[in-house]
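One chain is shown next in structure tokens, namely the form predicted on its own.
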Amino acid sequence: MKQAQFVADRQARWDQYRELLKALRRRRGKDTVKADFPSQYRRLCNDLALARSRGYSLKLINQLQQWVMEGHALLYKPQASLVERIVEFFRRDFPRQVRSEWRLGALCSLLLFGPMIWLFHHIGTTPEFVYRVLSPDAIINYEQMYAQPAGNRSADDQFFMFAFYIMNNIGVALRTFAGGLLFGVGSAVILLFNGVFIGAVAAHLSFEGYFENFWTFVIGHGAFELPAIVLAGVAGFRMGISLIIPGPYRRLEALRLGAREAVSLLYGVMAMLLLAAGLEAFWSASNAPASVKYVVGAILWLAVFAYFLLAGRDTRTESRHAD
């Protein structure tokens, strides 16, 4: 069926539907109007499943997708306040979204741990290696860097470099999610950049010296920042698979539905990144002992992976993302 016939077919209860929803809003015979409205939304959601399958256009599809949001809100519970959708978002749709995303999770995390683990063991037995990927200048600065323990920082200096970080590492963020419109591989080659990079200055740290101050000031704060650029390059890639195969959309369309899930993705990224700043600015940069340092970043850690494998879990809901 074409989309206008499909449109005409189902405008006047549309209409119908859509004046549902403004009485259940007014709150105006509430009782009568409630009782004629399951039906009405169930056929919507009919409506909208037949839309996609059939490749209608992208115009039609939100629409119809927002007038099944605003049913579903108004039928299943009361309109949710931003702090609650907020609360709702990081306590639910977040993890259970990186969760459906395991795969390109899987590639992301390969691309920036990878070259990591490869150049630790290199360098560690190739020293002189570490010269082919860092300047002789950039060697010196992070030895200058992590020479003496971490501590000492006034509070105006760690609120300085609190949004130094801040800038930082969401820029990174943002290269590594805009990357995605190069049909991914702008995402690919970041990840693989600052997997080098990072793993490169940590081994030469590690094997000349520096190997506590480094660890005791990076093991805090890594545990949100480095998956944070694995899920921003999760992002990117969702919107290079969706030029590469847009399906029965045009490449705009499609990049557009795909953005709407990067961009979601993003907003945890974000969040992610902040925590890590403060951790960076305010613990990190501390004189706390190197044990405790340890045990807290190991918590952090488990924490992290505790929240994204066990946080929304609903195993109905999992496993239609799965499939």
Second form
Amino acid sequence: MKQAQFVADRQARWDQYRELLKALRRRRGKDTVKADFPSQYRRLCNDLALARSRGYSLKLINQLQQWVMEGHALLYKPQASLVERIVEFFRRDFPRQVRSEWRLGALCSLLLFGPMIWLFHHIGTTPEFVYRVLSPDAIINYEQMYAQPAGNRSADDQFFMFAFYIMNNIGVALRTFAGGLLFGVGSAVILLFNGVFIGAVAAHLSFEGYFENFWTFVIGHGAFELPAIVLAGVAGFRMGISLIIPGPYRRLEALRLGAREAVSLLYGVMAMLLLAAGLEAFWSASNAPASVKYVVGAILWLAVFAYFLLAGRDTRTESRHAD
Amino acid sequence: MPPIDSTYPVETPDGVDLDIHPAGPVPRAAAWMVDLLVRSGIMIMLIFILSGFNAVGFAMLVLAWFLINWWYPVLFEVLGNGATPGKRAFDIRVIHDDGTPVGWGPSVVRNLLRQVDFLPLLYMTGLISMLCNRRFQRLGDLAAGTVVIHGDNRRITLPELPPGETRHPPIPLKPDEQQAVLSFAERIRSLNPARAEELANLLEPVTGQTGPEAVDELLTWARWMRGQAT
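If the structure you just shared is the form predicted on its own, then what does the corresponding form predicted together with the partner chain look like?
Following is the full complex, with the preceding chain placed first.
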């Protein structure tokens, strides 16, 4: 068949197809018409293959290919309900994934909490060691921050701090993740650095008479914040480890799979940090009595651990999906 | 025959190949600059608007900075058909390397890993990575499985050939040879006569002619191939 005849025969159908593309992009049109789209698209694929094998002109082939590409983009768009996916993620997938990464979780906990515990011990016995970690200015600054019990911030200030905590903490988490691409080294460095820094501040304030002001402030939101930073490290390491030990895959493929797992962990991390920022700004900084803050803090820590240990263990939903 | 440019084919589930044209460092750097300007513009505008609202205004400003700094490219890529405003300006966009539109996960990965690509300064790592693979992927693209391609906003119209005689070629041509002749004929209006003759002269052994006659000869074949009415 000659090209001109080929084009003439199909022109009407192609025009129809392009109308359909337009309607689908604008999310208009009757469902019956939309149902026709896949078959229309596949006929166009057929036309493209024919045009190629018959050596029709490149312009025609490029034009057909462009239309196929537009259809391809519409047809193969992921379309699960976002709400359903989010609910399933927090109910089941996120805690499961965290449990399955318990080895990396232990490693990252060690990197963050190890220096904290060591510094707590060390500064407890030799208080002047804190000056080798923090500058005198920073120490004075922190002492002033915790000189008064929390609770004298205005609502405006609380809101500002909320925004600040979001930016700062999620920024730290995202950097911890990205650093994992450097074979995990970046994540390790950020975790260690934070462990040393937080440990030094906490130890110094605890032993210099700011114990209650400090701990009543941090215990609540810490339940979400510290595990979230550990998990950001896990996400980074997941990526770095997949480069170092690709298993049965090519390194690049392993990296891609690792990054996919890591980013889903990261969604959970960001949600936890949003919660933590809310708690830190509006609860930790509130003037609730110390005893209440300790109790609530303990409950939050227990809740976080219970969530990661227990959530998503039922197999009922799986059997329902496995058909 | 492997393509002589950086184009690579992706096979769809429907059994046809799509040709992907990866975009190189230059348009991408330019797009990044435009995005930088857009982002700074938004931020400066917000500073003017929100600074009138004291603490709440500052809070919004901090949140806006967080969003623009980390999520600007992700939001535009996923919701805007793979293109940030800068990318749109240079007609490039992000897709998965299998040709499907970019999703949340890969977009988040490629944009968070910008941090690493940027090291030690101005995307040096990313540039080296792009020059080391055929699809111009920076590290973030490699990890996310994405590729930045030239868009398809080019208007393609099927040109009419100048009218004239129709004759079949003296020997049967293979599809790619046929295509070469057709491409030549369809571009004839944009070639200057000397260049057209120069190209047509290459086929002297087949056409048996040189100069303007050779060009005319090829056009008559092209009309026959297209089946265009005379």
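Here the rigid core means the biggest group of C-alpha atoms that line up within 1.5 Å when the two forms are laid on top of each other. Residue numbers count along the first chain shown, from 1. As the structure is a computational prediction, the values presented were derived from the model and not from experiment.
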*asked:* When the rigid core is used for the superposition, does residue 264 move between these two forms (threshold: C-alpha shift of 2 Å or more)?
replied: no
